[in-house]
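The chain below stands alone and is given in structure tokens; this is the form predicted on its own.
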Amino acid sequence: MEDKIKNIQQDYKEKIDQAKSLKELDGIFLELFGKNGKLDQLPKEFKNLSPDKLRVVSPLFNQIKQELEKAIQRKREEVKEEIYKSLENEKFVRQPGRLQAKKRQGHLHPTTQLLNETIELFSKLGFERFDAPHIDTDEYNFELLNIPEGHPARDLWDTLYIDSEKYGIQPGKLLLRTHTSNGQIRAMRQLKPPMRVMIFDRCFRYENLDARHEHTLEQFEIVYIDKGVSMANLQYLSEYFFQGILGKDIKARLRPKYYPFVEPGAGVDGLCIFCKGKGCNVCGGTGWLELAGAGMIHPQVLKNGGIDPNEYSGIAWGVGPERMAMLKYGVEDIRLFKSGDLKFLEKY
């Protein structure tokens, strides 16, 4: 047996040191550590040993096929800087009469573009960024904004839980955030009256997907709060983001819609910029598209951040870029945003 391993040890060696190519060497490899490979399947006889015998084996067998492993390893390294020099001394030469290749440039996601469309247009308003964790406690993503648990409302949203026992927290109290609302207490607690501030980034939801609905999809969100704030200013700003993301000829429209965490809350509707209010397909024929979700914010949630209704009023007001993107460019299915297709992206 000792004199069988040797024998394969010899020859494959030498066949290692004569491979001329990584195809070669592929073939090596399998004939001795395939499926029935030629190392491989000498542990089938070792049953036939003495023990004593076995002992001289089993150790030259393991140093055996480590040495021809790392010299398979070894001679790869060594036929791949081979093909790299060889490549260095290569020369593209460009036939006579076809066209050069498109040369290739990279820009901002569709969705990254308008977002910053949006900050932009907020930021002119004096609104400032706030970020709010992905990964959230139920308390701040619901609880706080005026969903307690059993609360009907929180079948609006299809929460993705973690699994918190492991980090010492009870279960069902640790998620993914459903909305950017998880950041509203937070800025509260943090800022003082008056505030204004925007929060956007990633949601996560247990969606069934289709051409409008994503498991992963982007959000952004303003809170503005002062004295005496009132719906016509959730109105005005409304009106403002739909003109400055979709153009001058576009109205806003408030209309009743329940919310939680807001008194009264308002579906926020924009004339249809396909048929510009007549009726058509897209609308499915009353003229307008629900773009926006607000509302005023309710006083409990108001003291739940430290502030006395009494005093102060603000809005809450929720946008989802992707949607709006869909309508700006023209998109049918919103999961082409984060598909990573090119021919898709490079439109844009």
Second form
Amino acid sequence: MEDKIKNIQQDYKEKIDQAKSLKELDGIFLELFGKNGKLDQLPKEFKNLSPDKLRVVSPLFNQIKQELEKAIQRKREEVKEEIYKSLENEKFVRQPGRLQAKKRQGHLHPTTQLLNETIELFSKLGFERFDAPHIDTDEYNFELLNIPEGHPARDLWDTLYIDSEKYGIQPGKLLLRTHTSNGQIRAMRQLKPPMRVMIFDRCFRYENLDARHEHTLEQFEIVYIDKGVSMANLQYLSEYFFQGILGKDIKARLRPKYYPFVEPGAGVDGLCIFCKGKGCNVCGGTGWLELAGAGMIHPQVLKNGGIDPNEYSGIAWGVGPERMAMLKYGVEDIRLFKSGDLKFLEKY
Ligand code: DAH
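Pass me the form predicted together with ligand DAH as well; I've looked at the form predicted on its own already.
Next comes the full complex, this chain leading.
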């Protein structure tokens, strides 16, 4: 038994001396002192020894056990010391920590991206931003745009009215703007012609929600008033916009359409981006997609804005950035845009 203990002492002293890393030392420690380790198991054999032998073996065992434990401890310190020394001459390079590396990079919402592209296109032509309120009066949203109370054209906009009595305003006179056209009269009254403005941002409607209708929607609108402005400008600007957003081969077509604040009014079609005019499922076989509404500003609307229709003429033109984004990015359901669904947003 004494030999056995001494052999362990010899073997392991050497192993400890030669160890070069903390990991190696941990391994040695476990081999000796771990569960089923060499020194852990040895006392089990002591029961067969005579009391005399035991009196010799027992202190020897304890002494060697302590010796090896201390040797491992000493060697650990030595190895650490060497690691520190070797690091002293290292130049540290900063690397991003784990948290930083995991930080997610966001990006602009697809509608905002499209809106920004649109703004950039029209800015190049000298159009300036003009803001109008989201909560507005019946007067600016409807009446001054040739849509008096009780007029059937009001059915074109399912409106969300505000419980205005508590603010001392007659019921039915305060609403969430249904379109960016609510900025037209304000722009005319504040800026004098010649004027080129862009009005954009959120509008609100009391809609039956489906894949093409949302209660909160974006609109982008331009108002261009000067001497001699005509439908030709409308045709040019429509095509300029479609080609800038959807591609060089997208032509524009004006089709007669009724809007109370323009005369003549037009539905603005773009050549179908999927079949390029041949006719497909998306365009219902016509080869064209209705993308915008527009027209020559009605003389009465110009007058309401303080502009003489005999001197000036103007065009107004409006588009839905979400509808454009649906086409451009191939999105099938308008409700996805405001769903807050990251899986959807991360695609764009
Ligand atoms: N305001 C219209 C809508 O919400 C869109 C529109 C049509 C805007 C004709 C215009 C226009 O400026 O001239 O449906």
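Rigid core (definition): largest C-alpha set, two forms, superposition within 1.5 Å. All of these numbers come straight from a predicted model, not from anything done at the bench. Numbering follows the first chain given and starts at 1.
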item: Rigid-core frame, C-alpha of residue 298, shift of 2 angstroms or more between the two forms; value: no
item: Core-aligned C-alpha movement of residue 12 between the two forms reaching 2 Å; value: yes
